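Just one chain is shown here, as structure tokens, and it is the form predicted alone.
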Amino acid sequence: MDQELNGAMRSVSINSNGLAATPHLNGHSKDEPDNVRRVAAEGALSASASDAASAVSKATNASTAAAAARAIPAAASFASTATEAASLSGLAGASDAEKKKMVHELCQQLLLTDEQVQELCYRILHEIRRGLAKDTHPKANVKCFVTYVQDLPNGDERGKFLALDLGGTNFRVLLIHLQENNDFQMESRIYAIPQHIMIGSGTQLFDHIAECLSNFMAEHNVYAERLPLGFTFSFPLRQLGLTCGLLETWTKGFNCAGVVNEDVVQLLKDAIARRGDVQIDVCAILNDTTGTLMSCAWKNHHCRIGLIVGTGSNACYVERVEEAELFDAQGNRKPHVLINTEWGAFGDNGALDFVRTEFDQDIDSHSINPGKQTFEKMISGMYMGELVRLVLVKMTHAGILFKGQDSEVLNTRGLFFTKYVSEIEADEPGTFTNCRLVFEELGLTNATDGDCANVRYICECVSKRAAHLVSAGIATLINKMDEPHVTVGVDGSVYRFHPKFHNLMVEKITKLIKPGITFDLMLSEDGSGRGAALVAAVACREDIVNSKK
């Protein structure tokens, strides 16, 4: 869960209703061609390389300009070997102004130009269409899975519902009582999953979950009631219906035998039946992104997109049935269905290579899934802090930061937490209170105000790039849906706690969507919990409607 990674983040108030003005798109039309438009963006990053090399040259007493230039290859990347880093050791004596200039030049590779963002929109649309189409879906990176959710909350949902949220080393059980006027009561409990169960059999796992469900219902005095349940299952899933989903592969440290390619809803039902002591109707299975959309749609009926920007990143949206070629629901007469894009895998085929840096490649090569989830690794909270750390290490070893003096913590992977990025950027202009507290935790005791300013700028470049990448994806979905106004429900620790992420997204999306379309971003409340209960509530509502026909 996001709380595990970013629980210590400072809570910064976020305006979750930033309404965008009517923007202009620069020629984006409703039906862009599938052939991906190529621009000269691939070479845009190299433009600053010569300037950066020149700045380094001026700041050192190196005998030749080539020695400095060798430390900064095309695309303004830094020296990657100890020998090259040593050749820049003289930078520690450069002036603050010279160091600032070098930091800004060398961070150019982390900034996306307007042309690159526009190109990203075209490529994202192309990949979404590949995922939706039956012929290209098997090879598509952005899978665009059909969720079989066709109805959104309308505010008339009433009653008690259970939600089960399984997505990590803990899982939650919730009891939600939906009442009039968008009011609700919610009780929940977190249960641990022991390590031996995480790597045991599927039967052990689901028996453990069923036991906890039974205990929860007893504790909350609903043991004798028959209750509907929405099941949030945040692992790769191939859905065959609203209550049928096959596990594609385990992630997050799970490796339970006998579950891959099996229907996890049926496994849960079987475990409940083996106990025979509680009456639970599993009405729907979903992921946390779908839950985010449903949770927001309950309060805001314009919500058509769900977005997660936390430990990971994903989006779902409302699509026309005729566009979703894999949707196979016999007798369906409803015009829309929710699509789970799984856009974290965008770029796994090289579509993002023109904006990736050496730091992105480093992150990927040291990850548990090299070559996978390329888009997510450039955005999410699992990697944002490490991206900043890699830049800091390069600049420190080059003598640009901290007089060339590093620390054991700074040199250790994973110890520059993403919460540090938010905390550093939350400092008021001209002050570095949070920044210096972070430096203390990193064991960096000799930082100047110039170092603080430069580190803040590096954090800003990394987080701004993440916000702009997400914005390109959201703008592409808004333009594809082509509705007059769209609310985007957003959840995740990066969006919640980063002090500027919301505003960065609003500003960029405004520039990218078509004229005449407006949007707003709405902070979701417990999508994986309350959203799951709402999916179950809507399914029950529709069952009642259909039974009366």
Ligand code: BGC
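Given the form predicted alone above, what does the protein look like in the form predicted in complex with the ligand?
Shown next is a single chain and nothing more.
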């Protein structure tokens, strides 16, 4: 849950001219603090005696009983051999140039070579094909779910719609009025989903959603109206139609009991019926990637891919119906259908092991869903800050950063927020203003300019790797579609707020796509909200056409 929003309710009103900024997620992990970690021994960088020394000194410096209690057993276990102690005690005293070299060497494992990225493209394509084909789908990691969305908006969609947006760092209810000339009015309200509901029962979750919806309708004077609703539900959904979807698995820190394998539209309708106070027509359920694609396609008719790089990561794209073997077309002759790849699960079968690091394994083993969402855990905002923190802890305990002096905050899981990565990388070259502000929040008081430069480099390696992984996925989709020009609609806090993510992606995708194809990346204006209204509107448009036949 986004810390800035946790426990708070915010009201946002935007229109087509003014885009309300999404508050930055912090990538806060749900894990328990684990202040002194064992770090695998690896040559000169292994954490052993120096960890012991710094852990003890931390206990003294922090002068808290808790820190001391954690430090002493760690000290005993890390001080394994005299040789290690000798080699590591020298690191804190190494020159700036030597430290920089060590940082760069350790970060080597985070950099993807051109060959590795190319290999990733092959493997992603292979997994996408397995997801699309009937025979291999049950065992595929990248499920490529059929969305049942076959029509992109044509700009003629009009009317008043409700939308629900569940799946990021917060839950929103929206009232959207689509108007002429690609104009729209939108009012929305963010509601917190308390942690106990995120991991409580499905009934509690949907009752909470229905209650927020009812309150929202009352506040916006539409309580007595019967309105169509689009439900953006950003989790893997096995769709059986536009208004029927079974949850495959929870991701991103959610784990509500009794929802997996259930139709979430029905669960929503049941919760609304239990209240009995409002009248809603649920016209469509969709993923946030679908919403993003639709929202961009409303203005840009080349849009064929929707991408999210936020709390989670995923992409959807326009596929030919012949390729989508699981699509039950029921006499429908339209040539295309949107596919929700759910690429976050790529690598769950080991396909990413050749590029995964000890830090990725650590993230996974401490997550709420070990062994799942491997690709997502290397990319998205829920994990990026934590990845950086793990590298920092390792280097600090080895004496390479901060003269070996760590802090309680640095040692606590989830407290190096993903927004810090963007902030640190936003400093002008040679200046470390944001970086030092971040260090202050982390309680790191001993940093030299050399430390700042090294920390920035670590952030750059982690975020660049994420951008290159996403680029491999997008280039694979662009090459598969094989259209002369493709616009990719993009949303999500990492893409939106990281200062270099966009450029890193443009550069990498350009190198990976077939000669002759061109592309552009378009920031989506609230795909989860406006996109939901558009999917609902397109569905209504179809209903009207069909009823006239």
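For clarity, every value in this text was computed on a predicted model and none was experimentally measured. Rigid core: the largest C-alpha set superposing within 1.5 Å between the two forms. Positions refer to the first chain, counted from 1.
After superposition on the rigid core, the Cα of residue 269 moves by 2 Å or more between these two forms. Once both forms are overlaid on the rigid core, the distance between the two CA positions of residue 97 between these two forms is under 2 angstroms.
Relative to the superposed core, residue 192 undergoes a Cα shift of 2 Å or more between these two forms.
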